[in-house]
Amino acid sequence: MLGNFEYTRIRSIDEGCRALADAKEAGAVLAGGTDLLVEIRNGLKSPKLLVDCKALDDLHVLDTSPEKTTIGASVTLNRLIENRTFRGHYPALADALESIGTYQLRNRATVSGNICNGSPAADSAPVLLVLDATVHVHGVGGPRVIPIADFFAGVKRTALNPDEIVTSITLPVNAGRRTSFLKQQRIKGHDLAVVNAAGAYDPETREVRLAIGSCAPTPVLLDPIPMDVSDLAASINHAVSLVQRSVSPISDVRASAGYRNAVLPVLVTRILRELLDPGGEA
């Protein structure tokens, strides 16, 4: 048995929002559902209510201004990532997006139930950081808007109170700028990450922003670094160690710690060159 819960299907984010306040704090959000369902089916959450806004029709937008681009919480992955405007924007997102899971799976899952699991190892964190992504957020006290590097507080948890759904990301539209992601797991095809980060790199600044999953209790970003292209090896050097300072890398049944320190600064040294590289993408 799945688990023993009441079911209502919204019609409003308000509605939404009061029937989790009842519940309090044992009611869900049923969108995608790819993580919450298997959570339930083993044990590991018990909600009383599954509160589903899958129809409603505002969390559905997809929106791209020259300002900035506004992503519906029930907008799927592989909708992004099958857009061209999407990832011509954001070729870094539409990578970490298409390395989650199956493609079926990512026919139901969606980027803010990537990040409203909560977990370190949620491979669009580390891009949404370096983009500096927003989170609009709505509860029985109206809507708010939280910044990405304060959305997660811990290990499966998050800035959202018991009664306030995720109704959008926004990510700003920069065109200068550069952008990578990379991934290490334990096996090919669909798993979750050991070690997963993303940086961006903007050349009028010289300024590379690094966020890194997987090696800390939350998605950890670092201040922005400035980087001498004149001397490469040497700022990678300098960029690598403040990455190796940032994080706490615990063993866990996907890899020891050991591991994941070995593997970091091969990755942030690969981005860093993808990113520095004048003949580079963007």
The other form holds:
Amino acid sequence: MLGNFEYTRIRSIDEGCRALADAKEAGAVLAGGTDLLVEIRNGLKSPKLLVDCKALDDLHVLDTSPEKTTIGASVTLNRLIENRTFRGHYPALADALESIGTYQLRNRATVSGNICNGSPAADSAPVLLVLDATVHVHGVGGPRVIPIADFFAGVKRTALNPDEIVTSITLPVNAGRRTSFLKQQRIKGHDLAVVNAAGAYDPETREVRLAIGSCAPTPVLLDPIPMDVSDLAASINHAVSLVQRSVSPISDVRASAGYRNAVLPVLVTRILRELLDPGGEA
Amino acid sequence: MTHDIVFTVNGNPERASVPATMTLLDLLRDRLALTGTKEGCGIGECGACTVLLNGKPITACLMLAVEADGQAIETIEGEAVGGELSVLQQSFIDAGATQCGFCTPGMIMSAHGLLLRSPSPSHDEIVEAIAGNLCRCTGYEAIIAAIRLAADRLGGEPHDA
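Same protein, different form: I have the form predicted alone, so give me the form predicted together with the partner chain.
The next block holds the full complex; its first chain is the one shown before.
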């Protein structure tokens, strides 16, 4: 037995929002449950009501249309990882999702759950940030959209109101941009990131977007950085220094602040070399 | 408050009235007496409680019993049919892939899920498929060999217990 809560399987999104509103701050949305049920078991969370949205067909939609990709909130990580069209469009995101947990866990876990959990180490977050994802949510007052850059509010905190449910995440077309994700972890396999990072390079604008996880209270997205491909080393050094000024790593159970500060430039340099000099000597 | 659920386990229709806080693992072990599925860590890290949910491996400790409503669950008890071991079970024996045996049910269910989606898996696919199943005895090599052996014996046909 886990904790002390009631459970409701909602038949409409409005029903879920009302149930969450009625539960005040004591409601929680149950998606894959791979974070929530662990936190309940460990006593870190004690919701009084779990709202299960998995009976809503709309939330299972995975649509890779030419204009944008829509990832319904109930779409599991393995559905994305094993979808060739999705991997073709967003290889770095597929890599990031594949780095999460175990195969069994990825059959339950969702991207929406990954971001709603609000962990600074969320592995989907850096890639969603550099891809300019949009989070679609629904509350008692109706729907609204939250740019992913505004979604993370602090450690285990998001921009969601207590009555709001994420319904989907949309991604713009990634044509022409190169993307990369890297993660430093203690062991290969199910471990959270010591540092994770993603980059997206647009050869047309010659700008790179970088996002860093596990090095601040939230995943951090940097402003676009112009890259001079004729002097790659200088551009990379400049980008690394910008990254270092944007983060504030701490020591915790997984690594010391010093280790994170040492690893971060290595990951960022590898990402930039991969994006700007693919096949080079990186 | 309890929830009335209808589901199948190893093809058999089941009904249960379960509290919200009961896990699928507790339902299997404590209500249905299917104790082949083990509890190791209880937080989805060791894989001892791996079962198939609609043909896909999941950890039963991280799923609520009430979420099983309308779903098809397969456990290690469904592997042997009519007292005859499944190809996977026989392969684990023949390859010497079990020692204390605690991880074995979960290993076999993970392997079963793998052979359903990838009947002729590569070495890397096998390793990834059981990366969420911890074994403290064997060192994994014999387990990988057992899954390879089962895939060969099935001749590329999807594993169907």
